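What follows is a single chain, given as structure tokens, in the form predicted on its own.
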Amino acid sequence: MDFTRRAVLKAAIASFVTSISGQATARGGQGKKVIVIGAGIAGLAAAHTLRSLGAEVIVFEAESYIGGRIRTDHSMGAPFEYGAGWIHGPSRANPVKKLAMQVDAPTFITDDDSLELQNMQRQPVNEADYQWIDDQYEALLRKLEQQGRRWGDRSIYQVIQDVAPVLLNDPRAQWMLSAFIEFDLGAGIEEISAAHAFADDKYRGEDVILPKGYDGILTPLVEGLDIRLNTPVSRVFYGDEGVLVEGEHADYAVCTASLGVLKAGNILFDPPLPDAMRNAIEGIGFGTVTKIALKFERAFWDVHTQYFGIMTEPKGRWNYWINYRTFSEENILLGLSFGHYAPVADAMSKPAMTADALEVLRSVWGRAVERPSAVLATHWSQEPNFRGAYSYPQAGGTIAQYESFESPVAGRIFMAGEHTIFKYHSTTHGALMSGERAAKKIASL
């Protein structure tokens, strides 16, 4: 921070510093004022924890709603999750599962084995094909997980070229790589680090959805918070005297802005963030997955099958569909696009995306596919306050880049969000844990 800006910050918060000078050694949050940037689950967890410890907390949120990448639309009669859709590893140790239990939210296990896969000739694959896909996937995972250090800076695509090139030309394998790996990591196999793709930790248990809506779990975190919606943050000043954010001064700030926003430089930090943190912002990947929900007057599919897979070209184009009839009474199919096709789909208009998705469905069910009565879709990479869906370990990146976010900046700025916790990156529970981590560090000062 140059002398002039330092003087501005000093003048802006001089009276504030005087008022708290006798409280600097207070235990926990007592006597501390904290600004939280972002009302996603990381920001809400940080704010909730700090408030429970006695701190004064203000939350600035750029959007008109709370939740960030937890966003549920109930207009179709069953919840459409724009962002987070599953609780991954819903054991009792999972903090998001704990939230769901706290509000008595029902859960539903989406059975991965309930799958009907169509080949390029639009015929159901046979049992031998299913077994081949499973065997190839397990063999690839073993190589990626057991020989991680060997892969260095290479991407999963580059490693497959070396160890299993047949996978790059087989439609069955292309579907598997997209629907399993690119879905999980949120990017193309050409960009994902082979060394770090599966080096994170996971909670036990089969993944579940929340049939009543994911947004319900936020209720315990929101109560009593001062949340200022439609308040984007463009500048964060910080120094020995505290922080200044959008005209509001405080002791500390917790920044939970998405990695995409940080990459775009939408928030100016003054002084600039440390080199290690800026390198991490550049070196960690941030991808997208696109969803489209199509509601029909009648079901033309087997209502008892959980998933429909369709081998498509290009790779990742609406190749995985979720059947809502397994957990609701609504005739809804949820289509997903992955890898390099996801940002292509994100950039489509709603009519163009609908036509694109219907073309894939009609390649299997033909004239039985009527015009949908309702359509909802995501465009995460196009959203200015997010610029993507979730982080992934990028080829050439390191775990240390994630870890660089764990240390506060000048003892004033604390970073949180799913991109700041490698062990549980790209998950809601990881984001929640990072928010709690930042709050507890502030409380310990």
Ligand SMILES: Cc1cc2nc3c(=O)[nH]c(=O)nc-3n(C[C@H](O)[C@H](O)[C@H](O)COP(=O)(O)OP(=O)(O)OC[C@H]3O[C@@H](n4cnc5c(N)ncnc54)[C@H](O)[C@@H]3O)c2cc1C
The other form holds:
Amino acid sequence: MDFTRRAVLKAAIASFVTSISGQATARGGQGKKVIVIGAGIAGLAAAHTLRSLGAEVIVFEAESYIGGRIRTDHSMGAPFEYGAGWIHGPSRANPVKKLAMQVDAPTFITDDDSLELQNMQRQPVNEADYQWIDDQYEALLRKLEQQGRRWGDRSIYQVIQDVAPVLLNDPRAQWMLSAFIEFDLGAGIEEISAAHAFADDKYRGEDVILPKGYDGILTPLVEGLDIRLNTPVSRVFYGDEGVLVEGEHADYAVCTASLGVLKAGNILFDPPLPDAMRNAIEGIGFGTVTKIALKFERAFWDVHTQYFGIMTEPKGRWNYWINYRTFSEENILLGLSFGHYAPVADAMSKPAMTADALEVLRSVWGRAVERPSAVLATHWSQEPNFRGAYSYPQAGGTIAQYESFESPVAGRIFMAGEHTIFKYHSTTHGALMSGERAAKKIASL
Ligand SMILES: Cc1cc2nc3c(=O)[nH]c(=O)nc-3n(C[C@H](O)[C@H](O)[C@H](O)COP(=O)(O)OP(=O)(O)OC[C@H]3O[C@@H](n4cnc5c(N)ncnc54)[C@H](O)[C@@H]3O)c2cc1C
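Right, the form predicted on its own is done; let's see the coordinates for the form predicted together with the named molecule.
What follows is the entire complex, opening with the chain shown before.
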């Protein structure tokens, strides 16, 4: 922006803030005006908390819907979750579980052990293979978790090269590394930090899905909020006097745009964000995961099995399938792509992606696989307001980079979102907690 315009805007902020500065010093939310950028769960939690503490809040959301990466499509008869599908660790301490309880949302435990694994030559693996996969996975996790510091800046791939090279040439291990680790972390094992991959915290309890839709949990957060949809924020001006966002003045702003959006520089901060934060934006990884839901006239698979694993090549290509018949009446298989294949899949058109996924299914079930009657698919890395699925600890990065998001910028800009909370990153509960954290900090000023 040119200097003259900047000066005019600063003057505008100054004159506006003079009129509200007296009230802004009160404790709690009373007398404070806050702009929240993004109506995902972090933004909604921040706005809800601030409003309940008496603040005036406006939420600017670029998309035409609320929820961000919590996005449910109900058109198939059973919910298709574009984004979050599970409540991870649904103990009573988990704030997302609390929301689910508040709206009486039924939950369903997806049994990880209900798995049928096959190679692409239609040969199921035998019991000994399952055992081998379990043993290798546990041994690797133990090494990664217990000796974390030893791995320094190395990626999981580099550590495996050292400690278990056999895994890199075995199709069973390739499947395990992708369907377990690349799914969990949302990136290729070549990029994920071995030291930090499993250093986060978890709530207790077996993961559950919400068979009536994840979006239902947002209801208690949304009530009474001033949410402006289809309103992308492109510039955030801030200074001693307050903030100016899309022509709206306020005392503070909470930015919950995804790490992908921050990396792409979609939002211009003036003055620029501090070096430590820019370093974090660069140093923390942001990957993608692709989902496709295929609805069929009849089920050609064993309807009682929860998951089907397929040892595809290249690694990560539609290698994990969820059977909807275990929790709904619908003949839907939901396929997932991970690691380096996920951005490849994301870039495909819907017909191309459907053909690619059907080819994998036909490698197992042959001609029994008919054309689907409905298809829904995700392209998270292609979406300008997200640019990926979730953050991950990148090789060479530090936990301090996540922590840099905890301090407000110039006492005015507060960062929230799943990428700002290392302990619970990449989760809905982490995002929610980060929003509440920002709100409480503002209220305490
Ligand atoms: C495929 C996938 C699977 C997942 N699975 C799980 C799971 O099973 N369990 C789990 O706990 N988590 C899961 N997650 C992660 C979880 O969905 C996220 O951690 C969480 O929803 C992030 O919330 P957030 O508020 O931080 O960000 P978002 O939901 O991204 O919210 C940010 C909002 O900001 C808006 N925005 C962006 N730019 C602008 C702008 N310039 N101006 C205004 N608004 C803007 C966006 O449109 C968005 O609505 C998954 C995510 C994906 C994508």
